[in-house]
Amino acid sequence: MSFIIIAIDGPSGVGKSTIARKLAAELSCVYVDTGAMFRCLALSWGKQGCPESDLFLQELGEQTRIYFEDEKTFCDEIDVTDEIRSEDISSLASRISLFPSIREVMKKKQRALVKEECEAGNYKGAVLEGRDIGTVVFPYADHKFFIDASPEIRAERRYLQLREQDVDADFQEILSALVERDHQDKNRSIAPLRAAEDAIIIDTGNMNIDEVMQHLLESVDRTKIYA
């Protein structure tokens, strides 16, 4: 049996972690989220003035612990599952993924993720989600997605998502937001938010969740992960 690795990438609030998720559990794959990782270093960052000095930024990565159990994210042994998905901590997360030795620790750790889950031999293989898998941290993989809405459909879906949740929310402020991340995303000097070349671009915007996962299921040769 191979471990087979399933990139998916796109831009923020288009349901990456969603579909991600119910990809891996159809599959019996490991679920690596690592905008969540990101965000928990964002988190780390805010609490402690968002210093940008190179040695900090390393020892930060470095000595952050990260990891997920139960579909839930913990940060140094903390729960921070529902604190990280705040819009605040989502623009800090755009900001240090700017940083050139944050990405680069962080990819080396996602690898060593998925070598550490491939090697204990649990799962056929690992989803993984964000916006430079596919291009940077595993250019390699079996599978590549890019999956994409536009801006008002994804501000329109996470605004109706916060109203669900009792939360106040106003939508031009969450649109606005996604531009500016979208326009950090897509213009860093160091792995910007791009489509891999030889990746399967979805639109999400006029697709419901069914929808979007019977294309990725049609899309992936499972006879490698059953042989």
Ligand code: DC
Contents of the next structure:
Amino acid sequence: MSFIIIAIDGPSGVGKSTIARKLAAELSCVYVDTGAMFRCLALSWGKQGCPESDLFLQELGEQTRIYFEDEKTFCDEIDVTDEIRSEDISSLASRISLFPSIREVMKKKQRALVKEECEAGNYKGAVLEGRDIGTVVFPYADHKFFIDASPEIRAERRYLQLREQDVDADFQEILSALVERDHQDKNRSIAPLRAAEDAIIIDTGNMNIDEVMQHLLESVDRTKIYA
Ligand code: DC
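Since the structure above is the form predicted on its own, I would like to see how the form predicted together with the ligand looks, so please show that one next.
Complete assembly follows, chain above in first position.
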């Protein structure tokens, strides 16, 4: 039996999670938030004092159990859904993602997670969101999308979201943190953030979520799902 694999890559704060989650639900696929997986490791790494060793990180990566259940993220059986969303963890995750050992461990974990979930018979395939899904983790994915928007638009969306939640926010601070993370993600030597050559690029600058969803659904070949 074959499973459909859909890769959704793009920079921070572009709305990949909302889009990927919706698409997965619509297509009866498992949703895999690979950024959350990097964040879980960053959390464990931070708790251990951030030792800068490739071997240490490899062992940490191999030993840490990460899984998703009922829209929650678990790291070694602890629900870390909210804890991994802090600004500190965002920048630690970006730092940790530079290590070659971590990229290798995460690639294996992501592939294994998809295989396990699909073979258990609960899903028709997987929708994965991240930075290197279409280029490295699943280069033979059935569909690849690269979702983009300017840093200013992404920062403004984040700012409004925080204000709506009554959280104190500074637009300039959000923008500089985004620009710094973009720079780190795009310029690392291994698996940098970039669109795969065969990815469909969608600039969401002037689009709402429903319009993006429509675009994605029109591009997905549903015959592959029910094959
Ligand atoms: O998508 P996110 O903001 O939750 O991801 C957090 C960090 O993890 C991001 O700065 C880079 C890293 N990451 C990565 O290197 N590769 C992925 N496939 C997903 C995330």
